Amino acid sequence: MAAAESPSAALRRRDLCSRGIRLAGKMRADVVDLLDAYVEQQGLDASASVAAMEGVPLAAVERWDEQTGTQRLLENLAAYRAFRTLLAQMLEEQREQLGEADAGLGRALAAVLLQVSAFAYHLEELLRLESRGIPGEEGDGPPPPPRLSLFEQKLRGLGVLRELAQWAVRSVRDLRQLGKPSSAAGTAPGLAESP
């Protein structure tokens, strides 16, 4: 178990949880709209069925109730490094493929782009919290995915768009465990805390 943290820095975890599961709701419900729009102007079907794609970190997780606080900012903070990547590989494949012809599209997906950097940034500040070293950005970011015809960006953007959605969700779960009073960060949650 870990030492008790004093109540200053009790309290200043709880408040950068609580304004990381607002930030992490409003990017979502961004995503969500962000998804709708691209489904529509890419010509997709909302229902199409997308294959795990390399380099798109998947929300789901195994024994979730078994991590402890820093293993799961540490995946938070993976995840939403690589989104930041993939965001901006797909903001620059829609500026490739329509120019210009389709801006608001490509504003929304700006946004969104900065909401995973900002939040990226609020997952390093509350690892200095926890007095945990930032993990370095490994190189420049996975290396740049094969060619992919249109069709198959098309996809991986959906892709894309869904997980990170689906992320949103897991951080918000992860923060409110982090958040919670009993919750150290370096212990694992009791069965009693698990969501």
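The term rigid core refers to the most C-alpha atoms you can superpose between the two forms while keeping them within 1.5 Å. None of the values given here were measured: they were computed from a predicted structure. Residue numbers count along the first chain shown, from 1. What changes on going to the form predicted together with the partner chain:
- Shown in the overlay between these two forms, fitted on the rigid core, is a CA shift at R173 smaller than 2 Å.
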Second form
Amino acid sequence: MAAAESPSAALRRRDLCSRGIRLAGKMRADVVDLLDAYVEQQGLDASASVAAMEGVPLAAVERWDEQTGTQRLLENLAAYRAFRTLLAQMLEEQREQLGEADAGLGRALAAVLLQVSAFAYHLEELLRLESRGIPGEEGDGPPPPPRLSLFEQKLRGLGVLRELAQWAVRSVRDLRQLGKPSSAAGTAPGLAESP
Amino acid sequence: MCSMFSRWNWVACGFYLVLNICSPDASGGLVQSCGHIIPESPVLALGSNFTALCILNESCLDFGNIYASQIIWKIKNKLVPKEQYREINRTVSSVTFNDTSSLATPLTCNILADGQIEQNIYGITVTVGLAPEKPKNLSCIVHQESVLTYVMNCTWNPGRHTFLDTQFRLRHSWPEEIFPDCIPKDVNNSCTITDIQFFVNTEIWVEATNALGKAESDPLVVDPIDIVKPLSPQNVSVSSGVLPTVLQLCWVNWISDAVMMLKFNIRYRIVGETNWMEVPSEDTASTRTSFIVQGLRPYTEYAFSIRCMKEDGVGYWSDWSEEKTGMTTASHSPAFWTVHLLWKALKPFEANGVILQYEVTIRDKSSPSSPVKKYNVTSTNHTLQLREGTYEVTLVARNSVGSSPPSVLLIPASNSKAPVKNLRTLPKHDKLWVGWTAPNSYVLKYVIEWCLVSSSSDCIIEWQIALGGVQGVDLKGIKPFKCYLITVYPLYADGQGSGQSVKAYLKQDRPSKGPTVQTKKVGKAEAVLTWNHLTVEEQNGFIRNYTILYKTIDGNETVVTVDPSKTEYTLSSLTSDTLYTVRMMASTDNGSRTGPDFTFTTQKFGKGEIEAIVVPVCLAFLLIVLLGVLFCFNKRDLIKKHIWPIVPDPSKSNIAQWSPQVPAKHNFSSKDQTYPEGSFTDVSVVEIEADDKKSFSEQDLKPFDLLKKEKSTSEGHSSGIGGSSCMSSPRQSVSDSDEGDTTQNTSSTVQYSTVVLNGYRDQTPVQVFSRSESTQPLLDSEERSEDHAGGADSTAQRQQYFRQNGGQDETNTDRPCFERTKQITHANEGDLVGFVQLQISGQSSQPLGLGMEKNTQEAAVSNVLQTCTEGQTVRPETVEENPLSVDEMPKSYLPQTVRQGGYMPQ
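Now show me the form predicted together with the partner chain, since the one above was the form predicted alone.
Whole complex next, starting from this chain.
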């Protein structure tokens, strides 16, 4: 498939991948910074372990190196769409809890939310280039989670940010695989490349 | 309304109309105007045509015979030409302007009543302007404001002036996200967006809007990362490197690698100069935080400045950083020698006039190609800086007429050539003759230097030159009694030879003072004397020797002559503890002078004598002390008994239970025998006393003696606090127990009762029980009863003993035994009722054995061991053999019968 695409499409694809890789890299850096601020501001323990939560996509995947390019894109897209919803929800909760008390955290959260949106757009563009249909967003997204207590909200936020940081790493690797000239969307790429 | 007025009252009515028009509420208020203009307050494009209509109200037509034909139009106060009017009907008049640029505010519609009186009907404000032009030249720069903050500033050309209120807004969006607009404040050509996201292509455009229309610029599609102007590197520091030609720059980048990689420009200049030099850009084309600038001048201060931009060159350079300076180190050790040239002025008859100047010419003979340096000097000295090498210095004196012949001096790289030999001096009246033997090589000249040697100031050199053939000169102006240092240098054709020096006096005298002597160290038979050399001014001549004169108060004076180079001398063979007087004399060829007396007393004891006495005494004392301590240690128990008698601790009292089948063969006192066998129990108070007369071992056995005493005197008794355990027969035990039950709750005294069964000695084994009636808990009590395995017959000897809990350490043999027993006790608590228990409560078998004969002790230990190893094999049937009930045998008073191989039922 990659061989069949026009030079301009290949260029566009490479540009999207390269930009996406850098976006994911910056997103990770920003999320890591945000995590620190979040933990401090919410009074959480940085080493607190958070169990896997429903609705938070997990970055860990088995047989990563056997995935096809399309599979990667679709999984990434689904994840970042989910993160977009989760982060928007966090932002809303943040505003409810703190109002304008900690505008810095809110701004950082909004910035990461924007990056997640942008990354999702990158992924959609890449899927378009591969002539793949873009899965529609499921209505208003996943059903809203049950009303959580304040502490549960905080923990959930921590979990979301941690997982997003993991996803950012994975996405860099995914896009690197996709950006390889030899990689075709429908075929599984070769061995895993270290991020 | 106006009908009541006469025609002559039109003026007043006209004012009224004007008021109506001027009133903002005229159209819909209390009053009604006679007409209005359409459009109301239009905004018109400049240069367009415009038509306005003035519409008269019907009501006014009847009132004042007012018709559209009477309408006149005015701009401000200027009448609009009637050609532009058009009467549409009798109430409507229009006016048309082909170019709105001729318009002004207000445009009024007026009536010319009766052809004379002009009345204003209505007026409008006309605004003329232009529609906004399409903004052009939109460009944006992302400025980094801090480590994490970036803002995007966009500027554009807003186009022509519109004369209208025109709003500009900067818009930016992603394909799926439109961000809030940026509205410029106070300006119309720039705006700053604060929330910038990198790595996404962003579409940016400007919208201009006013009443006449809206215009949009061409969109600018850019990834903000490509238009970043980063902050310049911060905290730039300059440090000198190992090499003298390098300086190391260090800085901090304020943009993280996750955002962008950087490349740099480094410029530098020598402080004080204006021209900048730049490090080749290819050397700094990657992200870094330090750089070593090379090829600098040593020992020079440089100023540095750095800027950075995105590594791929897309974007903008940062500003130059603040200048930082650093200095390179010195390159080498000094490369120059400072040479002072001195010459003598010509005498007047030689000068042939006034010497105007001297010309010094320096020629580097080691590199003939180097240029000759010339200096014009007016004084008789000159200072040069020369590198290592051979130089030829030529000196020419100039007067007004011409130059003197040159005087040439060769400065060699090193003065290693042969010196003169056999340098000597000889006073000749008031002159000092200096003679030498010429070296083997041909000598052009000799330079003779001399100076007055002084301890307080430098040598002031005087010199003169002698020709090569001369081998001696007279030095004039030499003072007597002063020391002169005279040096002679031979000058060869190719350089200067080494100097040869000699000290000389024109005339000598005896020293002006004698040396001051003192002792450095005084011993029993010797003393070390020291003194300082006389200064050169005090010597007045060459010191030939020192003489030391010393004597006791009443003894003869001893004289010792010492070499003049020495400053120390040791007097030996002195008498101890004696006062000596010593003085010293310095001698020249012309006499001597003695210094002040110095007295000292030799010591009474020599070195080490005191130590030889003190050390043995101390050692002997220590030995005695040690022996005393050892003796006390050996007799510590005896001493302990005297000082701290053993007071039994009731909390560590024990109850020993045994069946005195056969009395042990231990050292019971003879009282044992005096009591009749089978005598019944009695109660007595045991008093424990230390018995000095008993042997050491007996002291240890005191508890057993007490037991023996109990047994022998009463066959059973109770003891008070601190008493020993008691024995009792089963029956008696029951009886006592009953009694104990009655008294236990009321009595606070501690009573141990013992009931001893009849048949104390050499009897068949009987059960013996002991119990306590004490209300005190039996803490750490120890019971032990051991059978003697020595007798194989049926009348196996059993030895009972009692010991106090001495708190001795447990032994390994006992501990497991105890633990196992405890475990069994715990596990089979019910079953074990009636069992013979071996309880060793934290006690050692070793102290137990102390109460026995040696063989007994060994037997007991072995027995215990066997018990330990086999004690677990308790068979349930033994329970049946136990004749005692639970009530009769409380666990803590269980009679214990231990046999080889296990617990013995009673």
